[in-house]
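We begin with a single chain expressed as structure tokens, specifically the form predicted alone.
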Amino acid sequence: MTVIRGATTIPSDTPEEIRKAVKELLEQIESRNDLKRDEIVSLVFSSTSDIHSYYPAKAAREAGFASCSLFSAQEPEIDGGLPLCIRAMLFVGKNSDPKHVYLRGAKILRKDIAGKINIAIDGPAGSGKSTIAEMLARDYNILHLDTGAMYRACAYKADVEDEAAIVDLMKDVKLDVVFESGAQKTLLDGVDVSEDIRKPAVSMAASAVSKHPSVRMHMTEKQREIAGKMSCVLDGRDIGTFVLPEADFKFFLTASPRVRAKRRYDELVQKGYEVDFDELLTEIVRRDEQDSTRALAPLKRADDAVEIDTSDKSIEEVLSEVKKHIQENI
């Protein structure tokens, strides 16, 4: 069983406006959750005390949602509450990740999923920022732009020792980011390099490539362009300080070098790579130093970022802490 929530508002308390708003809300919920109408087991409505002219449940039945049980209730009067608001709760007979829908004036109730927001997550390698960004984007149904993959793709193609060659490369490189079935694919000159760019050697090279101003500015322009058009989560090392200094929410995740090296070691072993833990730990420490001392946009916590030490926390605990902060400050 899955519960899907939604809400909308009406400009005036008339049967016509209620019918129109309920139909729009339910059809949006149905479309975004890829629902078949007979999968809806029950539909429960509540409306604010200033709505009297028509039952939302009756409007739902007239809109074709007649195969499930329907119920309408009126909320008590609350000072400062959102006026002329209709809320809906759908009980669906399948397990899925619900995509809640808030329309019209009700968007203010859930800006995290209804309005455009940008979330910046920074931190050193292995701190968990990419995992949290991916889960957060999935839960909020917004884009997760893996900025690290963009730099890795440049490193995969470039000679990191030759800045002049990199400058020439950035003029002609064709780097595209596409999303298929909820996953990001990184295309370099039309070729999917998503797996190749995750190798340890490419990760180290990406840090070196990112020091070059021509690379950073080119990637930054692409990232700002994407974030300006839609809600998204960006993770990296300078998102909150350089790429999106005006991001709505900023987080800085960290953990001890040994913990981060162990996480990366387990990840690579699971993918079938042969790695030496001590060498990986040395690389982690070296990369921390390299990233935090580079001249342009070094790794550091933004003054207004929420810092979370993930060393002794599960992914679920970190995600819960991040979402709690967003909800409390939306």
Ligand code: DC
Contents of the next structure:
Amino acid sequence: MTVIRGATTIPSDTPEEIRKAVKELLEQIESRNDLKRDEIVSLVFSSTSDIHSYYPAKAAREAGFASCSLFSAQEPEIDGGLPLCIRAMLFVGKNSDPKHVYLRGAKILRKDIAGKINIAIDGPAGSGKSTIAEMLARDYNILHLDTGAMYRACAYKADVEDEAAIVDLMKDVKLDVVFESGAQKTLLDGVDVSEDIRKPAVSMAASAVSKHPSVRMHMTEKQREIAGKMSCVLDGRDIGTFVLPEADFKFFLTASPRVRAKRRYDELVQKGYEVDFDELLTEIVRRDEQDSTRALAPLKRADDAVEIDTSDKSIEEVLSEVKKHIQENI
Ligand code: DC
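Having displayed the form predicted alone, please output the structure of the form predicted in complex with the ligand.
Shown next: the complete complex, the earlier chain at its head.
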């Protein structure tokens, strides 16, 4: 006896989508495992509790899987679980090495089987990209690389206008990005500067330092190296256009300058900083200008990025839009 696992997702809860997804999943399992239909003894399905409109077992029977015993059940609602997901378990009457099959959004469930994915989230300061990148990475259990933190760390140490001195500094000072329990820590010469680089004064300096081509190339190389090795969500300004033009998914988040300044204001006040809203607004507009007019890899939406204006949306709404797009297109 061999037991084969599989899972897939549907874009919406309709009988038609369930029939299509179940047929596709079973046919893929069959072909990847070189199965004959009458070798399948039993087929068990479970679907997440947001699926109501049809029985996967019935869809399987209609797709021609009728000679085995069929069963479907509903899973409990789990916070953070992959939505609209159908899981299958096939019991096969011969002994072989099972090839499990994960399709569509369910690829996220088994990255070891389905392969690496890179998701690029770009946008100006305060557009919500770091928050969304972090939540997405947590939900998918993949890495979040905050590329802004790398420029911030560089600016924290350097005289931002002196490109030659920065290049020397980058040779002498070791910039490391390490991940502990999925969270990024930025280290300079082994010292954790993750909190210090968030200080308001570092923001403008990071933007200034990031215009130097040699700095950008150095950071880009590090970012490509990390993304080449593992699945991750990268947030920045130039991920979709320059760092990873071949990223599997690209999003570009925007929001009006006032909304972005207000978000930054609330965040800093909560951290105990004394800040002036109008100054923050002016700084955000200046930083946008500086980031989008530099010669190499400016802040810009990639032609194939999905743009989301987050001005009037909650974090949950943006996250669900991003996940829906990924699920429908994976
Ligand atoms: O995302 P952030 O606010 O932490 O980024 C700080 C600055 O770093 C930003 O104003 C421009 C620069 N940056 C960049 O040029 N490219 C990136 N991929 C990320 C950040």
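So that the term is clear: the rigid core is the largest set of C-alpha atoms that superpose within 1.5 Å between two forms. Residue numbers count along the first chain shown, from 1. Just so it is clear, the model here is predicted, and its values are computed rather than measured.
J.: Aligning on the core only, does the CA of E279 end up 2 angstroms or more away between these two forms?
T.: After core superposition, the displacement of the E279 C-alpha between these two forms stays below 2 Å, so no.
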